[in-house]
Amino acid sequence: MTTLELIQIILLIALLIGLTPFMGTYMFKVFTGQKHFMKPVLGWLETLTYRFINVMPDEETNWKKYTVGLLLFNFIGFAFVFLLQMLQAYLPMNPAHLPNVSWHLAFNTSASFITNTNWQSYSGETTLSYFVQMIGLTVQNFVSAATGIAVILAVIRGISRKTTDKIGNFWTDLTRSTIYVLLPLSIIFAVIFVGQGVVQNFKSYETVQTLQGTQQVIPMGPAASQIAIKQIGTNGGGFFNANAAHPFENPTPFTNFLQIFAIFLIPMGLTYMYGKMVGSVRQGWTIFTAMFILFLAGLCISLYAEYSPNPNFGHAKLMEGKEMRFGVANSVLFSVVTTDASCGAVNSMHDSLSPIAGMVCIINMMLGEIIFGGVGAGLYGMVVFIILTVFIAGLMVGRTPEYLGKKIEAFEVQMAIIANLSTSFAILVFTAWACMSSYGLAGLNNSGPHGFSEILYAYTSAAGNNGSAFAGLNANTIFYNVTLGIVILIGRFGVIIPVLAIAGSLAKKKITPFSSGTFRTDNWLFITLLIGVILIVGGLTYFPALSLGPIIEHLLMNHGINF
């Protein structure tokens, strides 16, 4: 790794670390109804809104009201989604004249964008039309986002709030996060992205002669806008096929280090965020320093993989699957940085990556993708843990456990349970489905321990959110469309549903006086202990899938075979 490339992870990390205590209190004062500077400028659509939907802002709700709520909203843009796509053929801006898509790939589809995930079974640029794009896909891009804010609001209300049932209102969460938190982000990276070059027209496809004398079709359209908010909302659905590796998205190494930084913006921002909302700062810089550890430790075992000598290349760097623009360290940095977050872009093929550096980006999702995670859903997935922790703790010292005053019973680890076993019982029951069945194994591009690792790195995706594929992988067959589509709405509700369920029940709940018995869920031996539960928890769980895919592929490679 060159002295550049270093320095550019650590200008990316001190900009992102200095601008975390800026986002959350920003994003405090949108949630609290403070004032703030967007607030003259964008107030009338927030008011126009509410109208709109004939919702009284200040009139919250109970968990089961707010949940209801979030699950009719997201009923109506899956079935909206799904309708654009299979009318597509008779929709304006069709200007590369694309037919309707089959009904499994646009019951994927629509399952994915609603979820945050952007898995994409399809290539954006010969399926989809410029209006499937911008209003199905680009304004999911926007509300999926908000949703993931919107739950860990009421989470966060839930902790801080006592002998109460009410913990906000969906609509308000809702139309709040896009207004001012996403839309401006979104406009002011869509902007310099196509100062850089990245492409925002509604031109057909063009037909150009290359160099070679060959004729060859370049794809055009409104990329940036949606490739600002793919990268801010945590989504990063690629307007093209190749996503964030394609010169169209992503075209110089300055829009791959805003790329990269997007993606963790906002929720290391909301660390901060849950700090202030519940009365101490200090607890949101221990979530953000547990999550920055993973973080690193990730970056550094990915980077140590992929730069270590390889006995099938000899002390070559490994430059299959990679943009010559950007090589191997910020490759590795945005494969890290991608499956950290639920968001999914790619600038390379992961499917490429060294055994151990795949392994770090299945791992990453198979956690719940908590290392700062999708927006909104890494926080309250980290949550999840934290109850789990301190339930341990209680176990440890024989004491009623408690986080944050708040004591932890039967009802919240329960849920906390279930939000953790809906993701690996659907990453591991659909891959051994798929390992199972010739549907499964049909679309295989390798044998052995990485054919595994294909298929257990697509169900991982789909469980955490992510969407980001191994490359290697043809998942545009009916029996991938509708298993990841099933997994991908498990891995979405069947963790927010429990969550909001935990935010109920501690909202109804007395706080405790802090005593000099309280257990400390602020310090050093907590990040550790949280820490701990997080890797041991994926340990026992995934070990023996990680054993038959990744660890044994590098312990063939390292004996010079390769699959």
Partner chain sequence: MSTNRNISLFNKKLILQAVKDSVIKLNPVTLIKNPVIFIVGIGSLLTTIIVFVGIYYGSFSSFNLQIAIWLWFTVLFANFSEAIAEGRGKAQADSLRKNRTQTQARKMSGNKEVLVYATELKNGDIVVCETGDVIPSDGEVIEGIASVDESAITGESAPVIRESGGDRSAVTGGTKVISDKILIKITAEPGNTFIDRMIALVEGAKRQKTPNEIALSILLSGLTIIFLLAVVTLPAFFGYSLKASGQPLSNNLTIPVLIALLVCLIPTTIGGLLSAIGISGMDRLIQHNVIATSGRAIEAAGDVDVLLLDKTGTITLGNRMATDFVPSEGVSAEELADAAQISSLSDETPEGRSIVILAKEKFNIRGREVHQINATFIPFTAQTRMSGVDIKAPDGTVRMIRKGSSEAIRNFIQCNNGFFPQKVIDIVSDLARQGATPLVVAENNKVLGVIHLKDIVKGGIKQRFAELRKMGIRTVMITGDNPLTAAAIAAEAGVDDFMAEAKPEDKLQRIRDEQSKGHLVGMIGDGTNDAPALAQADVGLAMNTGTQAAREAGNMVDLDSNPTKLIEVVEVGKQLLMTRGALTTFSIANDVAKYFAIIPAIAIALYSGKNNIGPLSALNVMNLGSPQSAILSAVIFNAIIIIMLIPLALKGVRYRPVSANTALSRNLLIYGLGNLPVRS
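Okay, that's the form predicted alone, but what's the structure of the form predicted in complex with its partner chain?
Partners and other molecules have been left off, which leaves just the chain.
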């Protein structure tokens, strides 16, 4: 790795850490209804939205109503995106005259975009019209991210309030996060991206004569606006098939830097906001640190694996599947960040990563996308692990477990387990099904353990609502579209519903005041415990599967066999 690349990574990290308190404080003000500088600019839009959807912004509800609102909103979004695709050919802004989308692909894509997964079984430029991409997908890019923020807000209220059943108003949270957080940021980033050369137009695709004399179709479209929110909202669904590896989506090293930066910006800020809202900034930094350590560990392992020579080729830094513009370090960094944060945008082909670097991506997703994670989703996923950690280790101080003064009892444990079980169930059972069925195996491009990794990666990415792919797998089949769609829904709502139930249950409880007899959740010991529980409870389940995929592939590579 060159010094310049190292400096770039350090700069990125320093910039993100430095901005965390600012983002956190800003979001804290937005969501606690305090005055902030965007209020005069966009306040009218907020008021207008409430009037339009007929909501009293300060009327709070219990967790059941909150959940019903969330599910209803997501269902409407699903139906809308589904219909748009099914009727694409009859809708405007379709210069390439793309036909209607098949039902199973439409199902998969709708499920994927309402859940912030943005798994794409299709390639954008040859499947979806500008209209569907803008009205359907880009809108979902905003609101699916806002849904994640709404859930974590409800959880925080559950933790910090006492003896109430009110955990907030879903519509208010949704509106505020869209208008004050996602919208301004994506406008800023979109403008910069356009300045750097990302396309943003409604032109028809252009056919050009290449130097070799052949004809090539150059896709166009309103890319910059979708790409900004795709990174900011940790969505990851590319405008073009090649995603951030496409020169029109990610033209320069500077845009590449910004895109990585944008992925972590909100999830990091949310940890700070969390601390402020529960009344102790330290608690927020504790979570931040645990996530950061896991991120750094993954990054180091991945870089080490990529820079170690492949014994079969005798040299390190294999460039297969990577962009010359970015080089190895930037590709690896992007791959780790995008799988940590449940983003799923890619600037290189993860299929071509070394087995261990590929495994880091899979593990990042398997742990439940809690290493900063998707916007909101990462943090509420982390709260599930915190609850488990507090419950397992908290007893050792001689008290029944409590977190921030809230007793963790049977109901919370049950819900935390259900949240955990949803993802494990989705990944393991569906991967097993695909491995045993001819439909599943039909999609494979590679044999041996690498083929297995491809299937495992697909279901893990879907269950973690990441959306990135190991590429090698042809997933646009009825089998994969339907099963992956189901896994995506389980991975999203199988976590959100129990987490909101936890929020509701915690809100009703009293807060035990802090004393020296309290199990501390804001020190290094707790960070260690939390990471331990994440690795053992979240990761160990998948050890057999990983052994038969990337681990064995790595060992075989050392024996001189490649896949």
